[in-house]
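Presented as structure tokens, the chain that follows is alone, the form predicted alone.
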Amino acid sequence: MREIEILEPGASALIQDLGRPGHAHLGVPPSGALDVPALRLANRLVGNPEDRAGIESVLGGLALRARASCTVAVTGPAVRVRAGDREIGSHVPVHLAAGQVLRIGGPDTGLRCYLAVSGGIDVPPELGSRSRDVLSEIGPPPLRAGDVLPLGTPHGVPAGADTVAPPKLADRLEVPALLGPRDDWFDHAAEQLAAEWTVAAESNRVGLRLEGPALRRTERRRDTELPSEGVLTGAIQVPPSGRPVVFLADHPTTGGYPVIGVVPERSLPALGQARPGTRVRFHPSM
């Protein structure tokens, strides 16, 4: 049987694929990798279809042992990768022999690395996905030392990666935002939202909490309550504190605070890699 064994999970290691969209009516968020392009690339490098499940590792520190011959790749921010006594680096396919150990160091920038294995992580799916949803606690639990993960059957040939360069991750992000649907609840919504924000330490896969000036409601809406309504990934919700939260993949499917704007899907991977202290400036538009 093709398997890998987790020796050290690091700060946090979760199984993730491209998620389980389409279940909001059940109260289940889409979940899935926060940096979708990184997981897709890792899968291509080892010869997998892009939707296969891999491991999302926060701040590295992940170590595993191959129990069978396999090919692995690590993507996301640039990070040190060691296979046995060889220093490999990230963004390249690496062959592991049975018994060989792979270790991922800590990235200098960014937050989440993605490990793909030929055949994909083949744990049982829930609602069509193998992703861990930290809000609903659906999907495989966080990885622990001693966990043994089954692998699927390899289907493709690992891709050459000598032309693949790790992305440069900035400590200041310029993020587009589409105003609405509740921007009319705020005085000069575009001007207020365009302030510089800082990613708070309390951020997680549910949402990116931002620190900065409190957003002011209009006089008419100052003491108004909003009935719960559906929310999307990327929604910028404003709780009573006035400090916005950008909903990420494990967000609740409904919310009772006004949404001042929505971050387009193409900009979400950079937010998923934002460490606490990262500066964020929105560029609102209608």
Contents of the next structure:
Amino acid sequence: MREIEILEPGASALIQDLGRPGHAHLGVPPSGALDVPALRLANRLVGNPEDRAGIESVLGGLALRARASCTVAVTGPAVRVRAGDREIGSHVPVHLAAGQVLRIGGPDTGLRCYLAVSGGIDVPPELGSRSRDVLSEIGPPPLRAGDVLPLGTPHGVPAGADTVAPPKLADRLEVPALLGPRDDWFDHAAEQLAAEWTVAAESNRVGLRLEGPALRRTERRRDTELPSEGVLTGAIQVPPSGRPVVFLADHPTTGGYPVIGVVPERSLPALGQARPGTRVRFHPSM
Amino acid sequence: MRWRRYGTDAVLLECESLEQMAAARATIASASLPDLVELVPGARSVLIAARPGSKALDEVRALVEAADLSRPPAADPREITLDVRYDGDDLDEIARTAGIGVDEVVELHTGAEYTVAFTGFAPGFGYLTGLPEPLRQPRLENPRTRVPAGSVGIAGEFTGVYPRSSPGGWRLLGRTGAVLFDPRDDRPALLAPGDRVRFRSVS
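Form predicted in complex with its partner chain structure, per the form predicted alone context:
Once more the chain from above appears, this time first in line as the rest of the complex follows.
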């Protein structure tokens, strides 16, 4: 049986694939990799279909041993990767012989590295996905030292480019936001939202918490309660504190606070890579 | 009703009442549109997310606007009976607040038929409507840090069952042994929007 063994998980190592959308009506979040293009790329580099499960590693520090011959690739921010005593770098497919150890260093920028293995990580799926959902605690538990993970059958030879330039991750993000559905709950919603925000340390896979000037509701809506309504990934929800939260993949499926605007899907990977302290400027539009 | 934009590929249909919401949800669900990604009912709204680039949102709008929401499509709802041991920590207070005896609280709660209006809070947590008036009571002022799995509670116009142990502010009537959510099951959630639910008292 093809397997890998986790030697050190680092700060956080979670199994992630493209998630389990389509279950929100049962109260189940979509989950899945926060930086979807990075996971897809890692899978392509090792010859997998893009939807195979890999490991989402926060701030590196992940070490694992191959218990069978396999191909691996690490994507996301540029990061040091060692296979045995070879420095190999990220964004490149690497062959590991049985027994060889792979170590991912800490990225200089960004937050989440993605490791794909040929065949994909083949733990039992839950609701059609192998993603760990930290809010609902669905899917495989966070990885710990000593965990042994089964791999699926490799599909073929690694395809595509041998190396890919890693993305540049900025410490200042410009993020489009479509106003609504509840922008009319706020005084001059566009103007207020366009302030400069800072990513707070309490951010996680549920949401990116932002610090900055508290968003003010209109006089009419000051003490109004919103009946629970559905929410989606990318929704900018404003709790009573006035400090917005951008919902990420493990967000609750319904919420009782107004959503002032929605970040389009293409901007979510950058938010998933934003470290605490990153500046965020929204560009609201109708 | 009002259509509110929700990003590039979704729309929030704001409804006048819970009944209208349920009718709109049933109307959309019964069409089984292939390009719908999510159909999420709320207390007064339905959130509809479509595959990017598809025409599904236009189809939904046409469907809802053509429908007679006072007569939602005749669905064949699932009927679920949950056995409950009515010995909850708040039973006495619920009776006091309602101005009735504990036995009458149980009679009222088991005598009604409920409908799963929407879900949220946790996987498999259904907000059930149909609660008799005397049992419509506010949440606890001080939510509990831990409510055991299977606890049956009431809050406002809803009754519901905690699928797993969690913090919670609903007033607790009792407990059921039913499994509300199992992510490994083919039917992971026992309760889905539109389902009919009854409670049966067991000792």
